[in-house]
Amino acid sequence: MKGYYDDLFRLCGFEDEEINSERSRIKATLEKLELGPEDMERADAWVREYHDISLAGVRKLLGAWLKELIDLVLAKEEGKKIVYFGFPAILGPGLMLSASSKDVFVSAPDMVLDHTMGQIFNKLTPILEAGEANGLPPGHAMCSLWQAKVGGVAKGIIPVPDFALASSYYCDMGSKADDLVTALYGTPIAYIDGIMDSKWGEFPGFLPDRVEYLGAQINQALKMGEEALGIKIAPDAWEISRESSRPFRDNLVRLVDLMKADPVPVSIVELELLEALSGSSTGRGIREGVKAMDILVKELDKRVRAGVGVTEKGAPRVMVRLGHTSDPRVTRVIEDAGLAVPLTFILGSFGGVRVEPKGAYNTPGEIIANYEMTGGYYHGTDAQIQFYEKATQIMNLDGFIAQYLYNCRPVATISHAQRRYLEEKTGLPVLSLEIDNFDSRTHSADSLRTKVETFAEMLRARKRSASQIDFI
């Protein structure tokens, strides 16, 4: 029997044979997320709207979110011991914990709400008030995407975590909010600390003091998540883990080469859809994703070929930190203005704008933490400067959108400093944008337009000056 949801299931990739196997636990989410006909109905419309649904791959990368939102909201129902993390991760020991049992489920489930609540059915605001509602108010520069992970389990829709992994060498809220549900529901929780202040110029070098500091953190989160959760690090999850992962970052290494094509052959709303993937799901929704992706990098490929673009040929090259998690109309805002983004600071690090890892450790946190300091993420803004600099030639830039998250004092901090070596050391423009790439309810797409659409008539002009230059 047809359920309500059938078509925008099938719309976002799923297969029929799959809808019918699943037909009681999509029900029982869907009840849980208190989603009925007329909430499937708008999602559709706004799927098709903001959404490349001409592509296969993007409608089964949906698919994947919506797999990992079913296993999310069902895991402790379906007698799973849930350890969450969050946005930006250290992912190395959810990925170890994750490999060494079938019976244990590791997420990041903010950024699971935001792509699912946000980017799907766009009914993210309940959640995000109820966690505003729970210990994170509005108007003291809460992150978002906390408020989302408080909010989704007050409101009962995602579970009590058994163990909580807290990457506090990044953001610094991260810990805090994770304290917040330790307070509110007994959640053990393990801090994965580090030190983020390299010397200027020091990046891509590093001292190995630091990498055995930072393992030393990974190794107790490890030894914490083995108590909590009654299981065994098994000896060689590292290498499962990564062998597993090893089709996305070779598919994502390729996407980022089809994006050096003019003009673009996707929008940056699709490929953050990819990126968030990685660094979210260790199960389900990372493997569905794989899948999605080798379809995806077989139509871009054709698009490449053909000479299709999301923008015009020619337009000015932009890019940016990362794609909103929840709202695609506001990413959108930037190619609207006629902009084409090939890559994010995010894409970027993953698919090929890295170094490689140094020296050679023995216990899993040091291996982790060693693969882990090659990304900027772990040295400050030098180092993060230092991939927009790469960047400039891989892809052909013809500026930067820096945005900043004026609730994320390890972005909002470099801001500026950001912009004024971007420019002094590529010579290009940046527009330094204030956002939240998590909730659109303040920054939403018709507030950053007049600023967005501003700087890419200004790069045209630069453009139309530049070529007139040459020609003469």
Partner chain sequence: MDALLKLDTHLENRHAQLKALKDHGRKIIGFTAGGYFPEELALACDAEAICFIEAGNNTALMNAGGYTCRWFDPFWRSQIAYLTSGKDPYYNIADLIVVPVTDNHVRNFSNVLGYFTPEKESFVFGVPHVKDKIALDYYLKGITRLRNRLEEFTGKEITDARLKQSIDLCNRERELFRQISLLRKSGEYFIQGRDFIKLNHGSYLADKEFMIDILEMYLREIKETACHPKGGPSLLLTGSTLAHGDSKVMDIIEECGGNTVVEEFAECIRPYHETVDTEGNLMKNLAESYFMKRVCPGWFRPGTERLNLLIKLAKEYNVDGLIWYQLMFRESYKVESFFFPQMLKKEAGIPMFVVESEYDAMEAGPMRTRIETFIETIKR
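Provide the structure of the form predicted in complex with its partner chain, given the form predicted on its own shown above.
A single chain, with no partners or molecules, comes next.
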């Protein structure tokens, strides 16, 4: 029997047999989320307007997020032990726990809510408000990703976790909000601690102490996970998890390569769906994401060969930090202004700047830590800025929209230095843009439009004048 949700799920890449086989789970999920027929109609219009549904790969990607949502919402009822990790994440520990038992569900639930309740249903606000009412009040520059997580738990739409992996290597807010969840619900936490104490200019160097410390913390967290979840981490869990996520990473590399084309073949709104999935899911989302990517890569390859893109050929090319996780309108503002976005910071870490760790380490924790220190994201602020600099040549950039998240201190610290640094080192214009990447209530598309349009106009003028000088 057809459900009120069938059309939307079909639009989001579900096959009819998938809908039929999952019907009871879909129904139960939508009931928990309090999503009725009217919400489906609104979601249908929203998805059609803000996502490139002419691409089957994009529709499948939206479907992958919906499948992750269903698994998340029903995890407790289906007898799973639930582990939440914070975003951005060092993924290894979560992947290893997930690889060690079929009874364990490991996810970043806030990202799942953002990409489904935000990007598909446009109904994230009540969840954010519940987060605000339960310990993360507005007006204090609290992380809105965490507001979604706490709000989701408080509203009972996502389950209370059995165990939390806290991203103590990056932000203070995440670990403290994990404390809040413990205070409210008694969830045990493993704080994966790290210290971003490199002196400015130290990157790419780092003290071995940092790898040893972070590595030991990861190993310790895995042990705690075993105890809290009553599982044994398989000896080959690290290899399995690396292997299971390899196709995803390989496809991201191929996609980033396609984004070197002019015009760029797809909106960064859609690639954000991919990059975020790789950092949020350890289960079905990733597997379904790989299938979606296989389709998307072929579709984009065709577009590149045909010279089809989402902006005009020759449009100024800018790198951004990341796309909006819950509101595609915010990311679209950049492309609407006529700017091509071939690369984000996170995508760049897959297909842009190569990360080649040195040093021999034996434990999973140290191997992961060594990779992260070499990559730079958890190394320090100057490492992150250098990442943009290196991307300049790879993507033939004309400028940067150097967003900083006002309510994320590890990113906000970049606000002034990145602009000056990039202007000095690359000679390219930089728009420093304050955003909230997870919540568009205060930093909406319209509030950013004027700044972005002015910057785009300036880049076009600059490009025109450069081509005239070349001609002369």
